[in-house]
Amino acid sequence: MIICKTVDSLHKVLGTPVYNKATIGFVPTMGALHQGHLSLVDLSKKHCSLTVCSIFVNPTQFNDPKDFAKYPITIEQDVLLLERNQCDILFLPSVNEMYPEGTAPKEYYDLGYLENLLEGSFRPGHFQGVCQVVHRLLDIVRPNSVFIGQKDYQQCMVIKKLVELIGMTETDIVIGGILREPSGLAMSSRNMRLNDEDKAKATAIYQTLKFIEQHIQHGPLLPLLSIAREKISEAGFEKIDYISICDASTLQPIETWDGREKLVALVAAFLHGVRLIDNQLLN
């Protein structure tokens, strides 16, 4: 695997005779890499003849300073087990190689009503932050397909926003499954933050989820909805920021189903001061 930590460096490496007419698959992360990376890894290599990943914490994303300074930093471990999954290149930036005039925005990325539900209401200037620097990896890669995890749901939908939105709308956007522990916890990096008791906890989101999964009839769905957020609060987790059922296809809510529409379900929780995501599509 080769590493690179310039831009100049890594246009050195793919434009040479070897990779100038590969196709680039991306897989963009911020590290504390765990089994679900490595799947979109997978991904890319059975799809494209080249596999760049990257990571990069990125501070813009954050709207809370403490969040990114307690974000699991573990790049030993990551290049390991790139290097064990043949990743062909690793694009290892620093914030001033990523922004190198600064990191205060450029442009305004007009994402419509995604910017103000779910994740966007309750992290205000995320999904701009994400815009930022997936625009400027997108720039500097210029990959002809992207790798990244349904279980950021709502930044997929984003993501696939953006790339209409800088007329990229030629390279393609893979959505890869969600990877569970054998507990059903979603794979996360944040869950290097907790405990085996709190692991142990944080599995009510997934139980809740097949709960909803199980038991969702077309009529109205806030009474589910109220048993849903009941179970979690039971379980030790002291916030739910949310938890909601929407349209698959544009994230509205639904509060009556009619027993058609295409559904997922969402939910955001903290468990000890850890924000917890997880999503179940329903039918």
Second form
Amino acid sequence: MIICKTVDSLHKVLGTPVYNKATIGFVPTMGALHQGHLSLVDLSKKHCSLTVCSIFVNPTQFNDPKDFAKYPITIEQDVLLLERNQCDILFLPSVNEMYPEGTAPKEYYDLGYLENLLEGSFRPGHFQGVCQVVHRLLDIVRPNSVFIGQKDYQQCMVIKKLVELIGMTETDIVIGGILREPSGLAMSSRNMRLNDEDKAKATAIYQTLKFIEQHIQHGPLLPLLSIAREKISEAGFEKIDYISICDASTLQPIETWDGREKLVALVAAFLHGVRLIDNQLLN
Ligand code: PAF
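Now that you have shown the form predicted alone, what about the form predicted together with pantoate?
Every chain and every other molecule in the complex is listed next, the one we just looked at coming first.
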């Protein structure tokens, strides 16, 4: 695997004749890689002739400075995992390389209602930061396809909207399914901050999503959501940002279901200060 720390060195590698006709698959990450990321690398390798992965912990998407400070960094292990999974190129830029003119936003991305619901309402500014960094990465890498994970369901919708807004509609956005531990816990870099006991408690999120999937019926959904909320609190989560059943294609919350919309249930909750998110398509 070739590691490029600067935009120039990446462009030099991509400009070499051997990669001239390559179709570029891009897997943007913030490192602390797990099997979920590696499944995106595999997906990229199936679709494209050249796979570029980036590791950059983007400061502009953290609305909570403590979350940024505690974000796990495991570069050496990440490099080994990417090599083992035959990633072709790792782009590993510094903050300066990514934002040579500083981190202040240069552009406002009009994400419409997507910006203000669920993650957007609990993490103000988060999606502007995601758009800022993904826009910059797309400009640098110019991929044919981008591979992102369904665990960040709303982020997938935001990135699809972003490519529309910046006129990169020829870039294919491919969404990889959620990878789970045998217990059902969705794989996440933030799980590294949980001890074994907390990991066992954290499975309540998946169990609750499955409970919703099994018990969903036409009519008002609020009673089911309050049982779900109780289950997560009882498991020891100190704070639930949201637990919501939404239209799977628009993310608009559904309060009464007529059986027609495709639905997704989404959760964000804190366990011992670690914010975990997960989701499940319901029908
Ligand atoms: O999902 C992530 O890890 C990040 O939000 C992304 C897409 C790499 C942008 O920093």
